[in-house]
Structures are given as C-alpha cells and as structure tokens.
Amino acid sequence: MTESAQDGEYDAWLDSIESDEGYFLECSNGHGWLPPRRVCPRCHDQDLSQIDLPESGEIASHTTITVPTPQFEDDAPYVTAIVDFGPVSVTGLVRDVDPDDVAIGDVVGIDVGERVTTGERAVVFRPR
C-alpha cells in the first residue's frame, strides 16, 4: 500500500474507533451525528458534545455486493450494512460472517479494517 493523505477528522474518527474510543456528536436536542460537524443539520444547534459510541449496534439494512466496481474487485463478495447505534447510524462492511448469514437485527461491534483491493482503512462490523 502506498502512503495516502490523511482525511482530516474522518481519519481521526477511525483512529478513535481503533483505540476503542469511538464517539459521535450530539446536540442539546439529542440529535446524533458522525464527525465532522460544527452545527446540527437538523436543528442548527452549534453546541455539539462528544459522546461515547455504544459498544454494539444492530444491523438496520444490508446488501451483498457480488459484482463490485473495479476499485473493490478483490473484496467481493462483501456485505455493506447500516448499523443503528442509537442516536447515530454508521455504514460499513460486515466481516467474519458468511454473507448469507447476515440478517437485519444482528448485533455487531464496530472496528476498523482494510479493503482487500486498495488497502485503505474502512469501518467494519463484526458479530458480537
């Protein structure tokens, strides 16, 4: 893998997940968002607090990719999922489970892994 440029707050957020200190941002009205954010897009509150991301979440939606773009051809087949962590939802890759066994409501933890094709870091979910 070649060294790539940092993607500011997104890479910092991935670093926090790798060190088991994942977080999200919450406004005073309880709306949750992933960083980077300076203002709540829903109520425009500028008082955002950093809240610990729960250790596990539930798969809310998923799809199995069997014919990817060339950029991810060595990753296939793979499962992308949206996981509900309470006030926030996170999109990532499901790992360590057969794609046919992934189901809505499965409980997963969040981690950081690498794309097979590119070696780039990505959010991954593993069964709990």
Second form
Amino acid sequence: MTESAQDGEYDAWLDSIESDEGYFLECSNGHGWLPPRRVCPRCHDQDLSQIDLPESGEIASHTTITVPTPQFEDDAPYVTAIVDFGPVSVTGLVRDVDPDDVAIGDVVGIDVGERVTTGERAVVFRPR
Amino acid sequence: MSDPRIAGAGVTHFGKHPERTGRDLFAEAGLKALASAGIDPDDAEALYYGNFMGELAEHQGHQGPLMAEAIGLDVPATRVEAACASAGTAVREAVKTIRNGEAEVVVVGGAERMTNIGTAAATDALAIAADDLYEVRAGMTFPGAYALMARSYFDQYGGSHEDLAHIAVKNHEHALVNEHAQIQKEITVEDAIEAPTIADPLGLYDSCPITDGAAAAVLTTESYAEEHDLDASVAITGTGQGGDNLALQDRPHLAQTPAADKAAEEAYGDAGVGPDDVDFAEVHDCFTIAEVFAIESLGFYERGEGIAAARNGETTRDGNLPVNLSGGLKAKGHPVGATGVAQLATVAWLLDGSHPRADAVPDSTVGVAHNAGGTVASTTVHVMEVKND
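If the one shown is the form predicted alone, what is the structure of the form predicted together with its partner chain?
Starting with the chain above, the whole complex follows.
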C-alpha cells in the first residue's frame, strides 16, 4: 500500500492516536464505533459524535500468533488483542510485555507503532 | 412453493492438487453431479457458484460463466462470495430460485484452488475475509481471530484445549472411511495437544488444512423429479442466513455467533422443525472451537455446554447427535468456496444411506448443514429431510 492514497478517516484516526488525541464515534444511544461511519449499524442513528477515547482500556481477549501472513513475517511471534475501551473496542498489537504474561483484564494504553516487517503504522497497546 | 429436491451431487477429492485449475476441479464435481442426477443438461436453467479467493489464487475473476462452460452449460451463471460461506449462500440462492418458480433445474456448486500459492499466501488470502483496516492491519489471521474467540469462550464459560482436542480426534476418526477426505489419519488427544501452536490457544490440530477441491449438486422441483422418475428423496425444507458486524471488536460478545443463531432460527422455522428433531449435523469446524459455537447456535447445546460434547461422546458417530460424520472441515478439508455444497452433499448422502458413515445414522430423517464465513459474520443453515412420497 506504500504507493497508494491514504485511507481517509482511518489514517486521520491513526494520526489522532499518534498525537494523543484519540477519539471514537458514538451514537445517541451510546454505541461506539471507529471511523469511517455514517450510521450506527446497531440503531440506525446518523447523529454520531466524536468522543475522546479513554486513556486506557482492558484486554478483552488476546492471542500470540506464531504463523503470520507474509506482511507480518518478521513480527512473529506477536500478540494481537482486542481491547475494551468502554463504548468501543479496538484491535491492535500488544508491545513491551512478554507474550506469556498477557492476560484478559490487563490495563493497557493505546499508541501507534511500526510493523516490523513492513514499517507500516499499526495500533499498539502497552501496559499502563 | 416447492421445496427443492436434491437430484444428484458430486465432489472431487479434497486435498493438495496444486496443479489442477479451478475450472478443472469444478468440471469434475459438476459433471459428477449432473450424471448422478440423471438430468438432461439442457434442462438446467441456472448456475450459482461459490468461490472466495479466485482473484488471488488464480488471477481469475468473473468465474460464473467460466464454470458454467466448464460443465457444458449455457445458462445464467452467478458467482456468490461470502468468504467461507460462499457455497452455502449459493445454495440459498438456488433454493429461492426454485421456490420462486423461476426455474425447475438449478446447478449449485463451488470450487477453490488454494495450495498452488503456498501456505503463507493462502493465509494472507484467507485473512481478507476480516476487516482490513481494523483487523488485518493489527496482524489478525484467521487462526488468530478464532484464537481470540476461543480464549474468550474459556474465560466466560470454562473449557480447555483438551476439550478442543477431543473435537479434532472425533473428526479425524469420522474421516477414516471418507475417500474424498484430505486427511485420513487417526490422532490422539495427546497428538492434538502437543501439536505446534499456530495462534495460542489453538494448535495445528485445531485448524482445518488448506485444500483444493470442488463440489456441486443439482436441485430440482418435486414435480420435475416425479415427471422424470428421478431418485430424489431428499428435500431442502429450510433455509436461513444471518449476518453480524464484520470485525470481532464491534460485537457485544466474542464467544457467541449470533449470525448462526439467526440463520438457525430462520431455517428451523422455514422447515417447521426444531433442534430436537435433528438426527445429525454437518457444521463449519474451520477450527475446533468453531464446532462448539455451531452446535450451540444450532440449539443443540446451551451456551457454554457445547465444549464438552465431543469429550462426552455425544457428537461422535456412536453418540446421540453425530456432528461432522464426513470428518468436517478439520479432516475432510476446506476448499473454501466449495464447502457449503460439500456439506449439502454429505447430508443428502447420509440421509439416503449412500455415505460411508450412513451406518451411524440409520433411519435418520432430518439433517442440518451449517456454513460460516469469516468469524461467522455470514452464516447459512439448511435443513434437509427425507421425503418418502
């Protein structure tokens, strides 16, 4: 993807995480989503507000991936986790912790890091 | 409204056939299906064809007409893509076409060529069924996604890798007599537990293999079958399909598959049966944990209880509700775009007594097929019944 155009709202969202101004989109009924979204897929509400992403979240589930795709060949083994930030959850790579020590419920903060194999940006979580 | 009859079906050997083109795989399955149906090919009016990664594996899009041509048909041909549920979704389109009275004979099938590009590229191709922005770019692979779901299941309901190992052992044992199966090898619980890890807690024996293969079936109306004196005693009496958020992170539960709940409810309601009426099931066990989700969503088990079914011998071939008598995706193999129709063929053959594992379900009258795409963001469920009229 190095020579292609940026991915609009997704790259803008990564930029916001990188500058510690991360956000998510929330509908009137409190359902949280990541951009781009024009409508809440749960309740059809189109009135989506930009809300600050909490500073930390809890690991909802995690896995250490030892058989990667070619784009993560040099990253492996790595930990991919889904982190619950309340109204919204985010998937990313867990860094700065031994994979064997990662557990459901661990509190982590969100950042943007580089993928080892490709140097591309990725969501990363670090223990708080 | 006529419930479609299955007039015939055909499958290739599922396995490593890297040199075989998709069109050749599908030609074998499709011609077998047409021959076993005993139908004049000129009577076929449509083809619905499932395929997922044709662009990546063979640099071939627009496969509908290509595959119709490969089996000698000049009919409107439509490729259906819903990741690993592509063929199940194609079956649903075929069922609707016949029920709507738009056609009397429809061919449905699917094919996938996967091993020609190698394991790494196939893993990459499979991953695109996930959300590219928010999952694939975070390193998500398909084993990784199901590992996240498995760990969440263990956390919420209990269960262990050993429970999953019993599912792998069962499905390998079931496949021993299935000559179409990719893996005909008995394994032990210890083998499965000690196998290399792919994405913890899932290991090599929790994962289905990468497979080349094709499957096809010929569906027709009850009246056409009668007029042409066809041997077509099995009908598709219920069809259902459900959807969900594509990305796991956007779902309220990581250890449930509501798309399959919805598909099952619709299919059961359509057929006028319930889970208690089902004699056996072919379910989408792309990973061992996926079989657990499937049998819970199909209503055979409460949430949190499906994990012990194989260990307790309830879903083995001598159990009360045999699951995946074909060997499942785990041992039979999973040529992605063909799987849903291969399940349909298996259920039909188990019901009419012609499957090598039919002795496990003598006198059975109701079978179910559950085909899931991605992390179950697409699911089809089909109910099949023996009609003795």
